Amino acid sequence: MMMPMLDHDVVPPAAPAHPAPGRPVELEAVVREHVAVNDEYRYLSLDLPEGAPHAKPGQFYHLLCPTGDGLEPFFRRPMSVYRVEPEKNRLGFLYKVTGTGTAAMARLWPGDTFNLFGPLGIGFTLPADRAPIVLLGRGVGLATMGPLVPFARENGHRVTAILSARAPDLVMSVDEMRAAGADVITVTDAEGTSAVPHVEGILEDLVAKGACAALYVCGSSRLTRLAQAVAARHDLFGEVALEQQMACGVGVCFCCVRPFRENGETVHRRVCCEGPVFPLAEALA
């Protein structure tokens, strides 16, 4: 598995920000906690078997959703990690019930076993010299950004998280990200603060204050395009975590291919194994 090349106009990190991902394995986890976060999202916490490899921020697992009671999901479901607790041998997912697979997941109870395959994909990297970073996330994209905050803080980076949602009661991860050391700004459709010009003003202010040397985005095409414009304007390092339907999760089926921009040409890459994290400048949002 090879890391996709960074855009030539963006300075890459001086050294890998974390070790290479562990070899993916199939494992049986045990449900520790499963609760509703709000009217749309649920949090699932799992105890991993001893010796299981732990995911890096931005990686994902392929989940074998349970069957029965009329719910028969055929394929595994890819899901990015929301919380990684290697010291406790635990893993957490934040998800929205949207179809057969997630509806089946919603029926899991503490003590149930749950089959996972992973960790998969390429995760986030951090800029050199402990530069301050900014996270842009919306909806379920906030789940992907979750573990990036403690990872960045542990490596000496100041973190500002801009969290977007339709309404204030749907903004998630605020307390968790603040507890991990991030400065959190929330914007919502209902309050009229999530519009692109307003978020752009926030970003420009952070850049002017020296609080934004890198941008990370997930969960919104319009926020991705905004991040690309700001990063290009100020020559910032940036990455985007992409969401995509998958079948195999390991690059064999080519179900998750998307177009990217590289050296002025359009190329195609598999989100599962050449991502899901890509250089921000190369994504065609």
Given for the second form:
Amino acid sequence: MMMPMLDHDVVPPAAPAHPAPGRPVELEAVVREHVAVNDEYRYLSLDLPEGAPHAKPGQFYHLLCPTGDGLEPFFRRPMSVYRVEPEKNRLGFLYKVTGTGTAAMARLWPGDTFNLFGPLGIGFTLPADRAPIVLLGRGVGLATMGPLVPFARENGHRVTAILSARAPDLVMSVDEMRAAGADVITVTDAEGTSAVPHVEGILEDLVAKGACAALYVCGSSRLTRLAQAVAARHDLFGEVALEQQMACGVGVCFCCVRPFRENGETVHRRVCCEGPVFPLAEALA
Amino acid sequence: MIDLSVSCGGLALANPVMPASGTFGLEQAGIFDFERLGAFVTKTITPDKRMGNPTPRVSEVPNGMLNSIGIPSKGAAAFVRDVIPRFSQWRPPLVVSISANTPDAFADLARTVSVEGVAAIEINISCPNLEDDGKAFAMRPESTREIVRRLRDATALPLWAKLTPNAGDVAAVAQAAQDGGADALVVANTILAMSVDVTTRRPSLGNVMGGLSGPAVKPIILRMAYQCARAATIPVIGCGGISTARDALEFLIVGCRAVQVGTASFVHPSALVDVVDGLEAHCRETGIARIEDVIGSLDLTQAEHDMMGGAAPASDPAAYAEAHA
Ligand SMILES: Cc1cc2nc3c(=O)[nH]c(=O)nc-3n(C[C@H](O)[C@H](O)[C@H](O)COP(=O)(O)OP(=O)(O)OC[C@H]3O[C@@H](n4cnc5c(N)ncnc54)[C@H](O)[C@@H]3O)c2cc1C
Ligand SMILES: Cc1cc2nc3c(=O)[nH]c(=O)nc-3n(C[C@H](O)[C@H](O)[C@H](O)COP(=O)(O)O)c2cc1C
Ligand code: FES
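May I ask for the structure of the form predicted in complex with the partner chain now, the form predicted on its own having been displayed?
Once more the chain from above appears, this time first in line as the rest of the complex follows.
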């Protein structure tokens, strides 16, 4: 059973994020809206129970995807918050169906309950002095970066978002990010604009214009390495949001480690609790 | 007031529920109430710093998971200095899990962690991820007896030997651990297993093989816990696939004096406390005053079977208690 395919502008523009710290809790959310954004991505909006803690941009929830009809996901699935609306007690995810858990999730209908655990992890931090920031995202990375736009705008930062995808109709969040006050540049494989040298040119232009004092990247190791090079060259603040398979989601099982550079040594850090957002320079992409 | 307290392996526990090593840590302090646990059991530590195994370190399988975490460890010194003192703010006793590759290093480590704040030592002589292909001390009775004896001489703290389900004759290993001087047996660690992604033809774990845990292993581990409880006189602590109070009750009924909950906490973060609550509710509903009365209460008399629905199904505890009142 598939959700109806809807135009992506059905997804309401991103509301401002009011990050409020909260201890993770297990809760039963109720599906409010669930729509296909394009051929690959779905948007799921949930009503949270009264008094539920709210997530900061970059934090994630651990989702207990429903079982049945031949789909039996065992673990929870990690998913970044795409839209945080504390004043309405709502939460939104933007996700791609890639396997068992997300296929099970795609079967949720409005009114269904959905068990979440979170908010988890460490979210994005903004640079000092309202410095202008640049977001660089591809694929699922756009979902993770979504709430950073209103968060940064509210705090007085100019935001440029460079969104990369295979084809123009797969670039998501363009309208939402514009509505939230970002300058949006799209680059795609189909148009031949997403190659590293071209994106590097765009970044160098932004730096030269004084529009890039900090870089945020998610969704591609190629773009992460590029961002690291540009940030190092110009001594910019930077953060990267990373993914890794998770079991506990809270830091006790050590399955979600990734390698980082720390004082010239390679160390492992847990994506679930020491991230998923990390200092850009330290990640070994 | 229901009495959930048990004595187990040299310790007095407020209830028989504790976490399984490797699935619990200080990071959970804000997630459920630590005071509600029977004991704390820490992730296995090794003498020296270790990086652990390559990723992917976990993979889900039907009703369970494989792991090949490989015991990343900050080393014993850092653990004694930074971690042990932090547990003193809660009442439940602290059980520290240790492992090493050689008897000498193992004995040194047992001495190193025999410090104030540690109530017992769980010796992981069964980890399938530490040595090649799961060759652990607890694979054979002789090596089990030797290592336990060696560790018995190294510390005055209660010693809990964690056995492996990969041994051919677990009951014989249980007896050997008891002979060596163990105060309790933890039955058991994970079952050596593997899975393959048919699209990529790669093993789903970076380490190729790993340990199976979760609901899928429960019937096997329950059988082993039952065998060990019959073979040994020291307490058996059941561990394998316990997700609910019902699961815990099965282990208590076959003779375990306590249980450990591992993988279930990954799916339901409050699983440990839910099991404690569920045990209490079960006792209340079935008129049991002390959880002690459940331990080893397995009824092996031939049940009168009336397929037409006369006899109460033994899997329904309320009906079962009524039928046996
Ligand atoms: C912090 C974080 C935030 C994320 N945010 C989003 C998001 O906003 N939108 C979105 O579409 N996806 C996001 N992902 C990726 C998402 O978790 C995976 O797409 C999802 O787990 C796939 O599950 P599945 O059962 O459909 O796939 P399967 O391939 O069947 O999954 C098998 C196992 O692998 C794990 N897994 C597979 N792919 C990934 C992955 N990329 N990252 C981590 N674990 C994975 C699954 O959780 C599961 O345990 C995020 C991942 C992380 C770690
Ligand atoms: C991610 C993970 C890590 C584990 N680490 C350890 C460990 O460090 N030491 C140990 O003795 N057992 C370890 N175990 C085994 C568990 O303690 C337990 O014996 C096993 O998982 C069976 O119980 P369960 O089905 O309730 O999880 C680990 C299990 C998992 C899933
Ligand atoms: S998922 Fe368990 S430590 Fe990160």
